[in-house]
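Listed next as structure tokens is one chain, alone, in the form predicted alone.
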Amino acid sequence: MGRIVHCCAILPISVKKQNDMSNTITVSQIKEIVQQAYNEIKSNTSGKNADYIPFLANIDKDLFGISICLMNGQTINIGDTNYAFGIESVSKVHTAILIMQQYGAQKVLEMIGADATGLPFNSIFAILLENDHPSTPLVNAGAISACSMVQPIGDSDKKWATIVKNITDLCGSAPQLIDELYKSESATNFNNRSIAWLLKNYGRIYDDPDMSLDLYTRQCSLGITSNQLAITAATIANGGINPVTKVQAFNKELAAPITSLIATVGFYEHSGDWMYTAGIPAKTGVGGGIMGVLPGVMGISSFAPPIDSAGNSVKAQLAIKYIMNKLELNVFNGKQVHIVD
């Protein structure tokens, strides 16, 4: 009986501890703190536009933008939420996902990897210190080469139309290509011709290296907004399926590799410090965008024209990790997150 009682008692500890771990919040909480953040950090000045693709020099430096959708596909979005802005390297996780559909995650370990390089994403010197490997398709060489990966092989019109289903599927809706941005950047990218060309002779291109660096810079070009980014990443914390679609996307067990990779090299040689101070997987672009997944709870995006040293947005940095940080979400906490209405 002693033995009973015993046990009996310790109960209560073990269920306080249980509830110690788990965060209920609502989602009028969310959306009052997604606006104490739009409203602190939108008059922040730090920072400047890209300046080295002549487009995105001239976009207007004040918008800002901070979108969610949840797991049950609801959305919130404050500011400027439906304005395009071209994707930039935010697309590499699109076509990342694309070519784990189509080869596996261990193929695509092996014919790229999944090594942070610790060095900028335009980094040729980082394909040499890994003695011929794009290291992840994450970077502008992993990227270039995961693109001449898409099926089918050789035909670039096939291979396009494959990317924009792609993308829109993870993003519930189709992106626009921005002609303007595909001109500039098509005639500024001489250190990605570089790129292609060293893996080529590496053999790490796996299709014609000019059609591939195309591809690239054309899915750089397409325009995307902050609402379809945070579908985009809700979709990757949902396993796969589309949470306002219902599409699924890709398959479930792609979710894993996906999300770490992004928590790797999401924010380039800094992604080891945005992780420490903002606890969530999150993957940038020049154009001012980043979109962060916290698996199984929601997708986060924010979007700001000017960008730091590093190439990331200022605005939507500070945006997501003041969210994060004062809803006390994180992926490293071990809390289970319940959003109710």
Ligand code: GLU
Given for the second form:
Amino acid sequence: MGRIVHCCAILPISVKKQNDMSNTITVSQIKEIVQQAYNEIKSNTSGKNADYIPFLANIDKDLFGISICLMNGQTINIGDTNYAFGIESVSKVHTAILIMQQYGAQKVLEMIGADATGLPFNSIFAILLENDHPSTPLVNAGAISACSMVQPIGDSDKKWATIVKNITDLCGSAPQLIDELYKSESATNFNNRSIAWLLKNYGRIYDDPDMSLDLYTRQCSLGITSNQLAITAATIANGGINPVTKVQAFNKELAAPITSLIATVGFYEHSGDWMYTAGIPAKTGVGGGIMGVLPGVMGISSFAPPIDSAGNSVKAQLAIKYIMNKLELNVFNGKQVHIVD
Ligand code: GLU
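Target state, the form predicted together with the ligand; input state, the form predicted alone:
In what comes next, the whole complex appears, and the chain from above leads the way.
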């Protein structure tokens, strides 16, 4: 260990390679690369806050943070990493884990699916194309269906408490509802209302449609920090055990299927481009958050409100890509990663 730290002190930002299939990185290298990413990307002005949810249009567009959580629970945070922003679609991952935990991965496959839609997150066309199937819990249709599946069926208050407890276990601290966001989204979610009732028509809503939609809207309106999302991602990367609190948030057998869902559709219609260029399964939300899961290595998150046309934060994408590429981390490169002090 001492020897590796010494070598890396000589080459502070290059990755120490033991051989072609091994990649040893120090924590200080990671910190340095995260700082570089922050400095380079901070003043990027591309993208635009989501405005179809009025509350999101008014969030300070210059907020920007990057967080990493390692498998030993160590966290690295730069920028606005304690700012609670709307979790939005990133919450689809948390609730997908919850229903996989309650029903098992196979049942979720049968009741919702695990396919990419290749279409925007709120597509109604995708439901029709898939012959009534919501495709995946990580698009709006599948996420509303997932909320309908949360047990106990029929009891909105208990379902909500279960959803929040699950998110708390995953991220290690309780998320707070952003009431104004919830009101703003509830008043304008006409497209999602159509989705809920179309799913009802096809028998893919497993509880009251309006209640299921309300739970979905509420979970999207939870405030979360990039630090909390990095810890969630690290919990998934760590086989269900939260590396900070040591709480077992879900069974380890679910880590692979949930990560595969994230890889398949985490960036909606840009999921292929993302995996090709960033090499990390990641889930985005229109609130500007992204969380990435590098199995056995780390969770990473970034947050900046301006998004691109597919609803993915421009700066958060750039930051995660920068860090992955500089550290030569890639879920497909077959390299064993060793992180040392
Ligand atoms: N609550 C948002 C919606 O349903 C989430 C979309 C997203 O973050 O991609 O439109």
